[in-house]
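Encoded as structure tokens, the following chain is the form predicted alone, with no partner shown.
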Amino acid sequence: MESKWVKAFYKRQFEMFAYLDEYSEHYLDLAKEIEQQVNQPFQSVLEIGAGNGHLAKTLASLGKDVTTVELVPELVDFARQDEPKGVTSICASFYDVDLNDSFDVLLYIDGFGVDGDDEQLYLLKRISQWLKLNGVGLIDIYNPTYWKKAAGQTMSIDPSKSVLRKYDYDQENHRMIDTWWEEGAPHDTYTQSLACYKSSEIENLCLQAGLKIVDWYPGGAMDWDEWTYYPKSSLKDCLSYRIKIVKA
């Protein structure tokens, strides 16, 4: 069900950053932020689109039991290295993985929208099934207002300046386009395309899936005129925002 670009892009993205420091402080800050946003006691966590597994390991260090679902085998293999007690890494698609458990918390950090509205609605319905009756979900959503302004911008994204990216925006389908390449190889590109949703649009999708948004957490934004990134912005202007969902 996933778009064809998904495996190739995230595998290559991982390879491009394999030599970089893993920014452990970032993951600890993120884990503590998640605890604050959940704002109730919890033990079991399901993280989908889990990437390299560092967030799961950090949550486990805080005493949580974490199950992860990640599509790309190379990322799962990496995550399983020194996998601590309390983490279970599954290599599968979140569209068809068979999970018999329900969870206190569901996380989808940075990546929602890989396919179309129908697929995202199907995923949200699965998320509703995975949550316990009083469970909480946290999902990052891309903001169309920001990405329309970002179209055409190019930047380096690693300290060595050897990896570059360019942003574009698909006006017809309301999707951000993010193309990566290595310096010296401008024609060897890898592109991700993620759906962007206004707050009213994602709220409607959630309601169709039996979920209710109970809080909103705006993320940061790049000021393209000043060429400065601000870690906190408004819901209107942010790059992405996090929604807190419960069963409706």
Ligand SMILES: C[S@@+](CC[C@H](N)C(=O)[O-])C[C@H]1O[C@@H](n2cnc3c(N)ncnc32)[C@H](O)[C@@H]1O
Second form
Amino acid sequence: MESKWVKAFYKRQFEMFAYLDEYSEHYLDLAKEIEQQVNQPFQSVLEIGAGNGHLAKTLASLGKDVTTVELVPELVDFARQDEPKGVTSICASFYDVDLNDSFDVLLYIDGFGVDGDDEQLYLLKRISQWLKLNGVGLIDIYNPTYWKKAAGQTMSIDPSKSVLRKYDYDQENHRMIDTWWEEGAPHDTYTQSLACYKSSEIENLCLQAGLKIVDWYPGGAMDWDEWTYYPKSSLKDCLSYRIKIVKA
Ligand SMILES: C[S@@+](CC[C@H](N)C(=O)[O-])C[C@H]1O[C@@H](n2cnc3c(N)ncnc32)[C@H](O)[C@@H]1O
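I would like to compare: after the form predicted alone, may I see the structure of the form predicted in complex with this ligand?
And the full complex, kicking off with our chain again.
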């Protein structure tokens, strides 16, 4: 069901930056922020699109039981190294993984919007089924206002500045486009594209899936004039915002 670019892009991204995929204090800050945003006691967590698994390991270190679902086998193999008790890593697509369980908390940190509205709605319906009756979901959503302004910006990604990226915006389908290439090979590109949603649009999609948004947490934003990244911004200006969802 997932678009063709997805597996290839995230596998390539991991191959290029595995050497940067070290654990950092950032994950403890993120885990604590998640605890605050959930704002009720919880034990079981389902993290989808889990990437390198560092967040799951950190949540396990705080005593949580975490199941992860990640599509790219190389990322799952990486996550399984030194996997602590309390983490179960599943290599599968969130569109068809078979989970006979429900969870206190559902996380999709960075990455929502890989496919079209129909697929996103299908996924939200699955999320609703995975949540316990009083469970809570946290999902990061890309903000169209930010990404329209970002179109045309080019920058380097890694510390050695050998990989470059250019942002674009698909006005018709409301998707941010992020194209990467290695310096000296500008024609050998790989691209990710993520759907962006205004607050009213994601609210509507959630309602169709039987989910209600009960809180909003804006993330950071790049100031393109000052060329400075600010880690906290407004809902209007942020790069992405996190929604807190419950069963409607
Ligand atoms: C932008 S990355 C974010 C990774 C991690 N959550 C983080 O914040 O670092 C999105 C992740 O979602 C995964 N993903 C995309 N489509 C998926 C699918 N259908 N099923 C499971 N994982 C998927 C990708 O492979 C990638 O690792």
